[in-house]
Amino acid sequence: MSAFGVFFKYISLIASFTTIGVLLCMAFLLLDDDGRLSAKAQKLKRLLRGSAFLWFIGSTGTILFTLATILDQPLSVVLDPIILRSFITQVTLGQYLFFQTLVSLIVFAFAQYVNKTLTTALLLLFSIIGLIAPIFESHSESGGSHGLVIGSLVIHVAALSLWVGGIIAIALLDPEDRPLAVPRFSELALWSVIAVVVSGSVNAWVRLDFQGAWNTAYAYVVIAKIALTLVLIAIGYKHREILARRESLDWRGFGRLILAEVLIMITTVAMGAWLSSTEAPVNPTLKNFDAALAIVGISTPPAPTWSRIFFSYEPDALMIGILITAMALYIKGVLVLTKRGDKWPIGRTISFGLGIAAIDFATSGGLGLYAHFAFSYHMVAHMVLGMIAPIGIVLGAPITLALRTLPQGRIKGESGVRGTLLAALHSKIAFFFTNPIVALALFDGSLFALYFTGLFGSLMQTHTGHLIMNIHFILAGILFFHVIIGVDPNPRRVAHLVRIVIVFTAMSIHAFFSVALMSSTTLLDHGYFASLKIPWVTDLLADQQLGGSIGWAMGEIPILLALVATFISWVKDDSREAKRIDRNTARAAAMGEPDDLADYNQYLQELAQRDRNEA
């Protein structure tokens, strides 16, 4: 890419990081007023609009100069509306870059109107998604280890945006606002630094792990970037030392340290912009053509055996990062409760851990590996992600744990992080999605939308599509089982009878889907599995029909268990209600209050005595 292209890429990165940092400050670091942005947070809106607009300019320039580099043509040719429209609508990289540009424009347009911490948090999440979107096309599948390279780079950039963006935003805060924002950011920065270092190391190792790669200019810049990152970590450690003696803290000197950190970070981001605009050295051992490697990013594995399924591992770094973060936060929550003297059921922790392990097995383990190459294994992975793992996650009660351990307001009237989660749980969106009909539609209805349209074949073609499918399976399963057997707080109370009806309906729909799959006479993947030329799958239609029977067998058992669990919960709730009524009756009698049942019995006795007297 030309020098102008690198410049616009750099502007895009710095502006996007600043945008994310400002949103982070507004949503979580500064005070809020009962869930609404405080006056100090409102003051950052002008800075947010400015950084979002600069991000839009940088993203637009990146599109133009990326296309010019691809076509090897001057900018005047690229500005042709037909050529530009074709790039952003028909080429995957162009689509992702255009999506990022749209995100920056949307943030700019809505920056003035956000007034609640929950809305600001959602805008923060939206901005991070826009930032990482083009990364999914930053590495050729034929380069090998696609899931590891892309996943580690996504984690690296997302964590870097929170770390660098947070530091930039804090440096731009008014000096009197920093004492409140810095301590809370320090905790987030520690997690971000760990993610940046681990993901960056993994990415560099995968890209440069062959002879001669470390003697290139690309490698030298990587080494320099690592050195600057170590300097930043040392400064961050100094931050924590300074914050430990908060009562004698010189905030003016601390501000100068933050400014020095920002300058080093800006230099580091410039190196990252150059690296992201430059082709990494090509491993000569991967030059031989492999259909699977070119399409999936993974070489065709040998024929599956039990040992290969259980012990093979093809890491999907992004999913691994998400799972490790979820498990680490869960364990931290348990430790917080333990230090406080409270107990957390060990069964819930084990259940959550098993759910996380099942997701890892179905995405990065042997099952996840073979799910790319045969429909039957894909269906097994689907059932694990959508029906088995979610039960463990739901029974682990992560929302309850979060509500008991998340930071509350630092002063009276502030909602804090816990208040933001409560606002999300009581929002109209949560109320809509926890409707049993909506949960059922997403859980079972989406099966038909995915497999009996062209969507399945399209999603399987790309790493992004495969990731979207996996996340959908997981979230749809968690939502369904949360509504049916969940122990976490639910925005709406669902009667047990309604739950049982929903479970029976789910069983029927799932059985119908499986039978339709087993009796299908055409392939649903639109040529995806055939293009891989897999030697150990000789009959693709038979494998697809096998997937239908597997889906039926594996899908009915978890739903049946949910039905039994719902019935047991119903019986226990009725028993608890009866005991509650008995306790209230006994308490009323002890206090000398009227007892309706005793009065009625007395009335019957009086009638009987009157009848005897008349006789």
Contents of the next structure:
Amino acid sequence: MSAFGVFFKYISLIASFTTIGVLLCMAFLLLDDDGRLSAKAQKLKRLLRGSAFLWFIGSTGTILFTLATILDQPLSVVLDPIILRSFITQVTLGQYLFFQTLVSLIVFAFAQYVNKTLTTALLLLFSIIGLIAPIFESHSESGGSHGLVIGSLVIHVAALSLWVGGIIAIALLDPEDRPLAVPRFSELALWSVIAVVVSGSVNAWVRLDFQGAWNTAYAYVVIAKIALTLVLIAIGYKHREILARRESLDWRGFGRLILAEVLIMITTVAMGAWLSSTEAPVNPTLKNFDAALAIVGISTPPAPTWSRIFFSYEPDALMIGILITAMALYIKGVLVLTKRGDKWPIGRTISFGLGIAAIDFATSGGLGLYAHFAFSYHMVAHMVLGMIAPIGIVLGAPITLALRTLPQGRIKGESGVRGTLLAALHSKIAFFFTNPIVALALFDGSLFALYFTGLFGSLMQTHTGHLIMNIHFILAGILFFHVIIGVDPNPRRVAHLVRIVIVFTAMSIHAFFSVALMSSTTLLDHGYFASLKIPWVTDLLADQQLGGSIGWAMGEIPILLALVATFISWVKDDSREAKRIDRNTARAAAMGEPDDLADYNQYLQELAQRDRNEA
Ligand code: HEM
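Swap state to the form predicted together with ligand HEM from the form predicted on its own:
The next block holds the full complex; its first chain is the one shown before.
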């Protein structure tokens, strides 16, 4: 890419990081006013609009120069509206880059209207998704191990946006606001630094793990980045040391340290922008064409055996990153409770851990690997992600743990991070999605939308599509089982009878879906599995029908378990309710209060007596 192209990529990165850093300050680091943005946070809106606008300029320039590089044409040619429109509408990379530009524009437009910490937090999440989108189609596609290269770079950039963005935003804050923001940021910065270093190292290792790769300009820049990162870590350590002596802390001096840190960071980002705009050294061993490698990003594995299913591992770095973060946050929550002297049922931790392990097995484990190559294995992975893992997660009660351990307000009137989660749980959106009908439609209805509309075939074609499909299976499963057997607080009280009806409906819809699959006579993947030319799948239709029977067998069991669990909790609730009524009656009697129940029974007897007398 030309120097101008790298420059616009750089502007886009720095501006997007700053936008995300400012949103982070507004939503989590500065005080909030009972869930509303405080005056100090409101003051940051001008900065937010400025950085979002700069992001818009940078990402627009990145689209133009990326297209100019692909077509090897001057800017004047790519400015042709027809060429430009076809790039941003028909080419996946163009679509993702354009999506990022749209996100920057939406943040710029909405910046002045956000007033609640929850909406600001949602805008923050939206910005991070906009920032990472193009990476899924970036030059990382060119090498093998898509899951590892793309996933690690996505984590790298997302963590950088919080770390570098947070530091830049804190540097731009009024010095008197720093004492509030910095201590809370310090915790997040530590997690982000770990993520940046691990993901950057994994990415560098996968790209440069062959003869002669470290003797290239690309590798020298990576080495320079590692050196600068060590300096940044040393400064970060100094930060934490100074923070520990908060009482006597000279915040102006601290400001100077932050400034030095920002200068090193923006230099390192420039190196990163160059790296990501430069062709990485090509691994000569990958020269020979392999259809599966080009489409799936993984070489065709040998025929499946039990040991290969249970012991193969093809890491999907992004999914692993999400699972490690979820498990680490869960364990941190349990440690916070234990330190406070509160108990947390070990069964819940084990259940959550099993749920996480099941997801890892069905995405990066042997099952996840073979799910790319045969419909039958895809269906087993689907059932594990959508039916089995969610039960583990839901019975782990992660929301209850979060509500018991997330930081409360730092001062009276501040709702804090815990308050933002509560606001999310009580939001209209949460109320809508916890409607059992909606949960059932997402859980079972989406099966037909996915497999009988051709969507399945197009999602399987790309890494992003595959990831979105897996995340949908997991979230739809978690929502469904949360509504049916969840132990976490639910904005809706769903009656047991309604839950049982929903579970029975889910069973029948799932059975109908599986039978439709078992009796299917046409392939549903739009040629995806055929294009991989898998030597050990000789009959694609038979394999698809096998997937149907697996879906039926594996799908009905968890739903049946949910049915039994709902019955048990119904009986338990009823006896709990009966005990509560008895306790109230006994207490009322003890306090000489009229016993409504006894009085009512008395009244009924008198009525009956009168009827008998009249008869
Ligand atoms: C152990 C330290 C680090 C290592 C090994 C590392 C390695 C890498 C690698 C291999 C890439 C991929 C380049 C490509 O797409 O070909 C990358 C991208 C990048 N790195 Fe790092 N990095 C490290 C730390 C940092 C730090 C501290 C910063 C900034 C403060 C940074 C900023 C970036 C940026 C901006 C990109 C480009 C992201 C994009 O594609 O949009 N890196 N890094």
